[in-house]
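Let's start with one chain on its own, the form predicted on its own, as structure tokens.
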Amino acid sequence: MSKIYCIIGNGVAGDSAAATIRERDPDSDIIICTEEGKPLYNRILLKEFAKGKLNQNSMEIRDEDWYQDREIELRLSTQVIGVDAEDKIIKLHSKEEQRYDQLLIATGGTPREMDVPNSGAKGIHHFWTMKDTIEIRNHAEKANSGIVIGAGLLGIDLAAICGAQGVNAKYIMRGDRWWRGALSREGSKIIHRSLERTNVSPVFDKDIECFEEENGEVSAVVTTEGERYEADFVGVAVGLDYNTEILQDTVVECKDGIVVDEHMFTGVEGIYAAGDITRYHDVIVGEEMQNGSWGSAKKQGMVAGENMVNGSNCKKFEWVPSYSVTHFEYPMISFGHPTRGDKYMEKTYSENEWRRLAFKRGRLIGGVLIGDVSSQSRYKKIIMDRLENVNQSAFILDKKIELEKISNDQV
């Protein structure tokens, strides 16, 4: 009797798991349940679509024929409301139940709403799905004044969308700089200057008291200090609430996400998780980590699919994630875990060239490169090779880093 593999979520993690399972177990039944109404699309390009640089068709990756050709059952617009881990059943909103032998949870997260008055007013946007992005683009094309809230990677996307669409915007941050966990003041100045050139003005050290609305539509943002900023477009990116509710009646460990080992296994028979939602054991750093990059999610899905077919400890997830910011006249990339160091080193090379490296217990674990990103692969190799004491190398911040120098310079 063929095995039944159920996958909840059709992002890149779920998609890569399905493709891996089909390759490894050609005779199996594979069922994907997703709340979205369309097959896999490229989330990386959503920001470019919202900026008006791409059309909607440019983001499509799969069509329904792709799944049919591989005998993968894709259930669109399907909500899973629970999991019976003992009897190996998933429960659907339609009251239907589906048996499984192996289950993958790849449901990601839902953008977090701000817990302040009028946070549900029309014109307040969260940036996550295709539907969100269409609404953002349509609104930004006609908006005059905007506010962006949230000093992270999704926040900078929303700020760049305002800039590209000609929305005169304020970018409100709780701290004293953008992405303060990864960038120093010196590095963040480069980003702030670039934002200002697009008529997006950073506003620092502010908390939001409430939104004001007129006839159900947002009209202004008020800070806890009583400052009022008028706006007819608001973008909010203050984190994700991970979609773990379906596991509440199981013993799967959930801790701001789903806890898994390096094999993407939850420890509960037949249940795996992959993608943004996972808090996984990083075998390179030796700690529990969480990462939402596209490449990381794809690789986790492949590892999970392999282990679902061949056994829970068949393949390890060993990966250095990376994330690119492509909004400015220069490139920027983060790699590894740039916010998790116990020591940092940085250097400025020119007005728009800067880098910062994060170390833990003498090892390189991550960094951010602005301007010249050509060294990213060599830094990733240092991380993968687990080189010791590189935080003492005289060559680690060389603009054109040479691996042989780093290796010979270890103490």
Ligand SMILES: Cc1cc2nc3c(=O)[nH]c(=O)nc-3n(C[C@H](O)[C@H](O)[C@H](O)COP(=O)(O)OP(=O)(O)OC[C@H]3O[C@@H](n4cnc5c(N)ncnc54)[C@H](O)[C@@H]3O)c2cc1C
The other form holds:
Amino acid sequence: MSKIYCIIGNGVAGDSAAATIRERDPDSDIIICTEEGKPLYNRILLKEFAKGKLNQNSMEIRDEDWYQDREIELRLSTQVIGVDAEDKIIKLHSKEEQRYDQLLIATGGTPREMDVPNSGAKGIHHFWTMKDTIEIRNHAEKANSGIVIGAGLLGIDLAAICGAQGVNAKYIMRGDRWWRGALSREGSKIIHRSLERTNVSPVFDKDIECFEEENGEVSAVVTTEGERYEADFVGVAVGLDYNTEILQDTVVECKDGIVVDEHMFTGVEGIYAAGDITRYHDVIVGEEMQNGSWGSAKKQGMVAGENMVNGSNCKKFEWVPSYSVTHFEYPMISFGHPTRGDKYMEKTYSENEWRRLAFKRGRLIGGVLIGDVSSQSRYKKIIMDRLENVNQSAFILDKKIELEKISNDQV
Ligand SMILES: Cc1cc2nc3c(=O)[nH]c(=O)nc-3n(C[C@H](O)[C@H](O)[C@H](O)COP(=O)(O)OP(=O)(O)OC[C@H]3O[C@@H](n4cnc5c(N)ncnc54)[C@H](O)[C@@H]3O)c2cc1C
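Can I get the form predicted in complex with this ligand as well, since the one above is the form predicted on its own?
Time for the whole complex; same chain goes first.
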């Protein structure tokens, strides 16, 4: 009898798992349930659409025919509300039930709303789906003043959208700099200067007390120190809540995500997870890690798909993630786990060129490159090869690093 594979979520993790399963088990039944009304599209490009630089078609990756041609049943606008892990059933919002042999949870996260008064007012945007993006673009095109809250990778997208759309914006941050887990003051200054050039002014060391609204629409943001910033456009990016509630009646371990091993297996018979939602065992660093990036989610989906077909420990997830920021006149990339070091080293090369590396127990585990990103693949190789004591190498911050010199340094 053919196996039934169910996948919850049609982001890149769910989609790549489905494609892998179809290749490895041609006669199986594959069912994908997704809350969204569209098949997989490119989330990475949403910011460019919101800036007004791309049209909506540029974001499409799959159409429904792609799934039909591969006999993958794609159920759009279908919310899953629960999982019965003992009887191997998923429960849908429509009250239907679907049996599975192997189940993948690839439900990602939902942007967190701030827990302050009026956080649900119209004009306050969160950024994740195509629907959010259309609203952001339409609003930003006509807004005059904006506030962006959240000093991370999605916050800077919202700030860049304001800049590109001519919205005069303040970018409010809790700490003294943008992405303070990964960048030092020195590195973040480069980013702050670029934001200023697009009329987005960073404002540091502020917490939000509340939003003000008029007739249901946001009109101002007030800080805990009582400062009031008027704004008709507000973008909030203060983290994700992971979509784990469907597992609440199971014994699958959830702690700010779903805990899986290096095979994307939850430890509960037939249940796997992949993508942003996982807290996975990173075999390179040797610790539990979490990562929100497109390439990583895609790879995890492929690994999960392979193991769902061939057994739970057939393939390992062994991967150095990366994430590019493309808003400025220079490139920027983060790789590995740039916020998880026990030691950091950095160097400034020129006005817009800077590097910071994160080490753990003497091994490189991640970093951020601004300006010149050409060493990225060599740093990734050092991570993959698990080179020891590279924090002591005299060459590790050379502008053009040479792997041979760094390897020789180890002996
Ligand atoms: C604006 C934006 C910009 C980004 N830029 C970059 C970038 O430059 N580089 C980079 O590497 N990464 C970037 N990312 C992150 C990257 O897009 C994510 O890491 C990746 O898309 C995660 O894929 P996923 O499949 O794990 O989850 P998602 O893409 O979030 O997919 C999860 C899907 O599950 C569905 N779902 C959730 N719960 C249920 C349920 N109960 N029933 C049915 N369906 C459900 C959701 O609706 C969603 O469609 C960006 C993300 C955003 C939002």
